[in-house]
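Presented as structure tokens, the chain that follows is alone, the form predicted alone.
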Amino acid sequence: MKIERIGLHVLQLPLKQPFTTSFGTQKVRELILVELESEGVTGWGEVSTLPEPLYNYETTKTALHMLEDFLVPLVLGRRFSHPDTMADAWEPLRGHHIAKAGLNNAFWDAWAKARSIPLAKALGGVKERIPVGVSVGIQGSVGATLRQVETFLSEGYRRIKVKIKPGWDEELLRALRSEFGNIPLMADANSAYTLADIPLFERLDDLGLMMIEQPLGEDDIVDHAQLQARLKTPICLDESILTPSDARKALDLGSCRIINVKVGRVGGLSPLLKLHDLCVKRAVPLWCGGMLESGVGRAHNIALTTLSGFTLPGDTSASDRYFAEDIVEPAARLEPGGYLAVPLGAGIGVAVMKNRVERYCVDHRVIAAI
């Protein structure tokens, strides 16, 4: 498939309320949609960055940098068999995982578009719907996270995960405890502690959590092997986990036991596919993260999720738990049970809508092969 025409599309989506983190709190989603067009297909991925190098050292403008100046033109004009091999030709380029997730992303699109299967069937799915979990930011307090997690479970929701940071972590987990029994439940730090909390998370293993999600640095998978080895709690590692290599890595060292693929922060759907492949082989088990992305994003982690590693569930919440609007028909819903449905159609199987798309558009670009 030849690659003919790109746009990006800078959004800023407003989210229904803030969602705080260790590091910082978002009221809107900035996120970039690429819009890739091969021979009459048009297929569509999503750059998950946010404006400040918070989660990691991406941001917008360094992802438009990236893509204007060096990924896209390594693509555009040229013929391509499949994801894999476009995946190949930016190889030399080092870093920027999350940019070029979302050009990898939107060729899947167009691929399985114009084989006319679903973007699931592509990648190898084994599932018909998927089990879900929801996160939840640090509230004002315990109190207002407590009313938020029973209305989460009263949806269906069949995972609840916490964000923690020095302060805000015993008592509240405890306090879920106390209010709500054995129901499955994670704290996600986004490596808000040091080996100096040993003792902190010692205290949090007879609380029988699913995980503790990557507790210490984000580079880091020495200390978190440290860390493992003093505790009964799975520690489950994220911004540290950036290839398939760094997996490994950490395996071997035992830094953690399970793992939670987000597609940006892995540089698409392609490298996912040896991430998840080595996982599965040594039994480790996969969840899909989330970084609150719209429709489109939403649309790829659902398919991926149907993998068969992918044993836990994920971040992948329905459309509105984020958005009052969201930029795809139709929208991701919660079925009975804490399910989403996978989509049937072609590629992604939501359809974008345009005139969203420019309703929250705040800068554009388009780039066409000569």
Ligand code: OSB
The other form holds:
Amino acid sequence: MKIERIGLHVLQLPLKQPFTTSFGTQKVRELILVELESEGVTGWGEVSTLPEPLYNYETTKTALHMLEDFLVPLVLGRRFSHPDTMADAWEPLRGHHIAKAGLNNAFWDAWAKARSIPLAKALGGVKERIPVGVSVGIQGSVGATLRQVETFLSEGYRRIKVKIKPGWDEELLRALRSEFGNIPLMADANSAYTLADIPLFERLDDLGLMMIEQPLGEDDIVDHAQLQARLKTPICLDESILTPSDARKALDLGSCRIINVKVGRVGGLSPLLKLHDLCVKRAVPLWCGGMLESGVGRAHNIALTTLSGFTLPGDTSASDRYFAEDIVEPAARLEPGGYLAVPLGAGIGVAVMKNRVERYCVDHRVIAAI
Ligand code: OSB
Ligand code: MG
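Next block, the form predicted in complex with ligand OSB, ref. the form predicted alone:
Shown next: the complete complex, the earlier chain at its head.
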């Protein structure tokens, strides 16, 4: 398929409520939508960078720079028979996985649409609906968190993840256990701790958490191996796993027992499939992480969660958990029992509402092949 035209749209979508982690607070979801035109179909991808380099080193601006100056010029006007060969073309360019993912995923959508099949099917997915959990940000008080969690449980979410940071951890987790008993519960630290906190993690070990996500340094699989050796609770890595080879090394070292897979962080659906297959071979449970995506990125997340290796509920919550108005129709809605339906239409299976894209757009460029 020839890549004929690429649009980059920077959007700022207001979040219903601020989302706070150990590294900062998001009030607005700034993202880049990639619109890729090829042989009569339009594919959509989402670049899920944050405006500041707090989760990883990428930002909205570094992603725009990578796309405009390197990635788009590399693929524009060229023919690719499969999205994997597009990802192979930028293999020599280091890093910037979230920027690459937006473009690779837009081509996956176009490629599936050209074949009139759902993206989930194009990826080899096997589920018709996916069980989902919810990621609860740091709130003003333990009481406010308990109320939030109660609402999410009553809506049907199948797993609760709470964000933790030093000083906002043990008391909160004990309160959640005493209020809600043995619910599927986990904590995500986004790299906020060090090995000096081993005594804290040993105390948390008795709480029967499903897992603790990324307690230590974003690039540190050595310290994670030391911590995992001291705990019954599985460690799940997020920030540390950027490539299939990172996963292999972390598993060989014993740094984690579970992996959070984010399509942006690993560089798109093409490398994600390799990581998935490696983890299935090694019987490592996977789940799909989120980056507060709009309906476009959410549709990609739903499709990839249909793969057989995604055995745990992920962070892909319903659209109304984040936004008053999404940019796609239909927006992802929670079904009874805590599921999201997998769209049956071609590609991502949701329609991007152009008027809403314009409403939230703060910057955009279109680059066409000559
Ligand atoms: O660490 O998983 C994370 C959001 C932004 C950046 C990092 C993370 C998160 C989430 C939210 O936990 C997941 C979601 O609901 O999309
Ligand atoms: Mg995380």
